[in-house]
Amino acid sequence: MEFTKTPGWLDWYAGPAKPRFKLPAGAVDAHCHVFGPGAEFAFAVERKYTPCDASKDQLFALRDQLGFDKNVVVQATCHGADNTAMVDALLHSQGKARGVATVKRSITDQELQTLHDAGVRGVRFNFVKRLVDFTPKDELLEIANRIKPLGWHVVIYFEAVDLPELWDFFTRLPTTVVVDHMGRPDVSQPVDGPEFELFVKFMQQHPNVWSKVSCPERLSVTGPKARNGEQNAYADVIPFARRIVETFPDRVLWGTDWPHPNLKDHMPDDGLLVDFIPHIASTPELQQKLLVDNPTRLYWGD
């Protein structure tokens, strides 16, 4: 089947730079995706966008180019609750990938076990309204309670302005909770302003909450962009990510977000994104926790 890419969508950056920052041994890219290929793994009818193809083989080639050892492949919204492409990547990773799935209430216990056996260790709940249709909270809570015995966690994707209304639901989740991209803060606001303080308070009060300090290319307002050898990219995001890394060193993760869904302004060079890491995790100890210890404990600790 032929799919027409969403207008304005940027393809991922081919030929990324070799990072100057040398990743520690065992480093994990803890947030990335596969798209299709559409001819092999159809995109969901209800999707809000149609991406370019981004195959497992291309993902694994990027992993090796950047110097990562493993990947966490997060189910992309363009595939809905059909996790086939993501699971296929896990099964062909030689044990070097784990997954985060999207599931519906109708999933059977046997289907959950099959996902677990393939390497899935979490489910993702998406609250970004422009990407998905709203799923009732009672259904999400039911799913969270069903995955808890498997030792899975819940990944939540939301925007900072929505945290107050989602707070009560998030704090009812019975598992480890991993927040995508620091809850998408407005980095034009002060790092100690009320919006980001609320997110810090959320993590302080709830020790089961982790955060990914990824996607500066989505959050940045003033840049500079990770292109053309830029070694100080996304400077406006650094104080936010550094604060989370230094305050919660044992509950942070980092990932490339390759192949960068829905970017329409610019497409970063993933090698330069890796060079962003020492700006937010400034010591070898923090880098080891962020890139190796934390993701290994969460995804391979079984």
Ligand SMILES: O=C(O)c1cc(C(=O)O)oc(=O)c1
Second form
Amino acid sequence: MEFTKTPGWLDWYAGPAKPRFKLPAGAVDAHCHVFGPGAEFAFAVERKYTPCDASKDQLFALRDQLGFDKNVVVQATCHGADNTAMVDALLHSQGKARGVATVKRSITDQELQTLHDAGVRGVRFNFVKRLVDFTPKDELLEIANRIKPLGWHVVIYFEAVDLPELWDFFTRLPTTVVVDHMGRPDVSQPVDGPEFELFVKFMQQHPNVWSKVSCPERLSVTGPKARNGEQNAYADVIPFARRIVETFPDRVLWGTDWPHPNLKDHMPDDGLLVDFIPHIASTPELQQKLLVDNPTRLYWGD
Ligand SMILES: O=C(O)c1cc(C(=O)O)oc(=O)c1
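Output the structure of the form predicted together with the named molecule; the preceding block shows the form predicted on its own.
Shown next: the complete complex, the earlier chain at its head.
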């Protein structure tokens, strides 16, 4: 099938810099996606955007260029609950990729087992209204209870302003819960202001909650952008990510978010995004946990 990209769509950055920061051996890019290719893996009818293609081979080339060992491929909303493209990436990764799927309550036990055998270790629940239609909470809770015996976790994506309303639901989830992109804080507010304090409290009170300290390019208001060799990109996000890494060193993950869906302003150079990591995990010990130990435990623990 032929697809026309959403107007204004920014394609991923070709030819990223070799990072100056040398990733530790066994490092995992724990949040990235594949898009299609649309001609092979059609985008979902219910999608809210139509991206450029971003294939598994292009993802694996990026992995090698940046110096990562492995990937966690998260089902992108443009593929809805059709996990075929993501699973195809896992199956062609030679054990170097795990996945997070989107499933509906109609999924059978056999289908769940097939996803598990391919390398899926979690499901994603999305509450960002511009990306997905609403799914009833009882359906999500039912799914969470069904994936728990497989040893999977739940990945949640939401905006910081919605945390109060979603709190009761999140805290009822029976599995490990991984928050995408630090719950999307408004980084123009103080790092010790009420909004981010609520997120810290969420993690403090619930030891099953982890966070990805990813997507500075989405959260930053002031920049500077990770382009043209910039070594001090997204300065306004650093205090937020650093606080989470230093307070919860054993419950944090990092990912590129390649191919960076729905960016409006600029497309980062993924090599320079890797150079952002030492600003938020400032010691070799914190880097080892963030990039190797935590993702390996969560995704390759079995
Ligand atoms: O903020 C976004 O637009 C976004 C979208 C998706 C997706 O469409 O799956 O995933 C992300 O991690 C972030």
